[in-house]
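Heads up, the chain below is alone and in the form predicted alone; it's given as C-alpha cells.
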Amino acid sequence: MKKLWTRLLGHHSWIRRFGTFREREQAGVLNRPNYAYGMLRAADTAKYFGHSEVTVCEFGVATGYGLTAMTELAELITAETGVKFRIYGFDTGAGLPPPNGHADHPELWNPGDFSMGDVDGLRKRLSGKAELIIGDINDTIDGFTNKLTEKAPLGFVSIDVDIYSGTVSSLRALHNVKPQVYLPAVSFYFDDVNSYFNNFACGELKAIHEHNAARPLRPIDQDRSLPGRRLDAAQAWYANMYVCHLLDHPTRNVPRKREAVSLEDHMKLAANL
C-alpha cells in the first residue's frame, strides 16, 4: 500500500496521512514548522538536561495564529517527549511603534502596522494555554526574564517584531544573569533576516550582531544542524533558524556525571540533538 501510495500521491502525503508524530515534523508538514523544529529542539534539549518543563515564547505576535500554533504544537510535543511547556506572546497590541531611524526600517515599515485587533479575544482564545503579555517590549522585557526559573528553562524564542529597536529589547531575555535558567542551546527563529533589505545596519540583523559584540558568552549563531537529513533540504526558514549558545552555562564548563556513552548511543543521541 505504501509504495502504490507514494508512487501516486507523493511521500509527504503518506507521511501527512500514517507518519509518526517525528516523522511529521522531519517532512515539515505540521503546522508552522519552523515553530515545530524550535520547540521540538527545546523539549529534546530539555529531557536530556533533565528537564521536564521549558519555557518558549513569541515575540510579536499580531493576530495570535503563531501563538495559536505553538499552544497546539505544544500538545503535540508534550505527548511525544513528555516535556511541558510554559508559552509566552509578548505584542504592543498597537501593531509597529513608529520607527527611530534607518535601522528600523521605514522604508518598510509604517506606525500601526500588524495591529493584534481584539486583544481581549485573543486572550480569551489563549486562556490556560498561553500568557500574553501586552505593551511596549522594552517596558514588559526585564518583568519576565527576571521570572526565568531553571525549573522550567528558556528553551526556544521566536522573534517577528520586524524593526531594530523591537529586536534589541526582545534579545533582553537573554539577560537573566543566571545560566541556568536558559537551555545550555536556546533555539532562535528570526522572521526578517533574508530579505533583500536585510542588512546588518538594520534590523534583527543588527540587533544579533549587537548582542554578539556585547555578550561573547551567549553568541547567536546560526543553527548548524539543518537542513541534516531532512526530506525537504532546501526549506526557506532554516536559513532563518539560529541558536544562542549559552557558554557560561555549568553544562557547557564542567561534565556531568553519567555512564559513560556507546558509539551507537551516541549516534541516536545526535540524531534528535
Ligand SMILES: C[S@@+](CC[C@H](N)C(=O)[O-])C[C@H]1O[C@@H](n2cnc3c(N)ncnc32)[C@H](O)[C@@H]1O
Second form
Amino acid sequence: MKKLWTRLLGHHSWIRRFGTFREREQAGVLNRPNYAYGMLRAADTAKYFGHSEVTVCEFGVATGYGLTAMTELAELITAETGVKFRIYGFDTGAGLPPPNGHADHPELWNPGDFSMGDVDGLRKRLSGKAELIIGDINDTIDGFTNKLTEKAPLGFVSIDVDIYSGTVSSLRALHNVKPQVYLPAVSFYFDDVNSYFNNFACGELKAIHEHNAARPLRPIDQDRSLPGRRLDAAQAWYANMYVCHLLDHPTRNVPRKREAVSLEDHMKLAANL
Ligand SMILES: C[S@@+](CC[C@H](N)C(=O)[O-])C[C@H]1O[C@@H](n2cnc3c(N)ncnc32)[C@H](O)[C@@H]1O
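Switching from the form predicted alone: structure of the form predicted together with the ligand?
Full complex below, order starting with the chain above.
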C-alpha cells in the first residue's frame, strides 16, 4: 500500500498520515517546521547531556501564532524524548518600537507594526503552557537571563523582532556568566536574515556580527548540519537556522566521563545529534 500511496500522492503525504514524529519532523510537515527542528534539537541535546528539562523562548510574539505553535510542539517532543519544556515569549505587546536609523530597516518596518492586541486573551489561550514577558526586551531581558538555571538550560531561541535594536537586546539572553545555564550548543532561528534588504550592516545580521566580535567563546554560526539527510534538501528556513556554540561550557573543554566506545556504540549514543 505504501508504494502505491507514495506513487499516487507523494512521499510527504504518506509521512504526514502515517509517519512517526521524527519522520514528520524530518520531512518538514509539522506546523512551524523551523520551531519543531530547533526544539527537537534542544530536547535531544538536553537528553544527551543528562537533562530532563530545557528552556526555549521566542523574541517577538505579535498575536501569538509562533508561541502557540511552540506549546503544541512541546507536547509532541516531550512525548518523543521525555524532556520537558519551559517556554517564554517576549514582546512589547504594542508592536515594533520606533526604528532608530538604517540598522533597524525603516524601509521595511514602521513603529506599531504587529501589535499583540489582546494581551490577556493571548495569556488565556496559552493557559500556563508558556509565560509571556511583556515590555521592551531591553528592559526585561536581564531578569530572564539572570534567572536561567542549570536544571533547565536554554536550548532553543527564536528571534523574530525584525529590527537590529531588539535583536541586540534579545542576544543578551546569552550573557549569563555561568555557561552551565545553557546547553553546550543552543539552536537559534533568526527570522530576518535572508530577504533582499538584509545585510551584515543592518538588522539581525548586524547584531549577530557584533555579538560574535564581542564574545568569541560564544559564537553564533550557521547551523551546518542542515539539510543533512533530510527529505527536502532545500527548505527555505534552513538558511535561518543558527547555533550558538558555548565554547566556555565545561562539556566543550573536558571529555565526558565514560568508558571508551566503539564506533558503532558512538553512533548509537549520538544517534540524534
Ligand atoms: C514579526 S512580529 C513576531 C511574529 C511572531 N513571532 C509569529 O511568529 O507570529 C515581531 C514582533 O517583535 C516585537 N518586538 C520588536 N522589537 C521589540 C522589543 N525591543 N521589545 C519587545 N518586543 C519587540 C514586536 O512587538 C512584534 O510583535
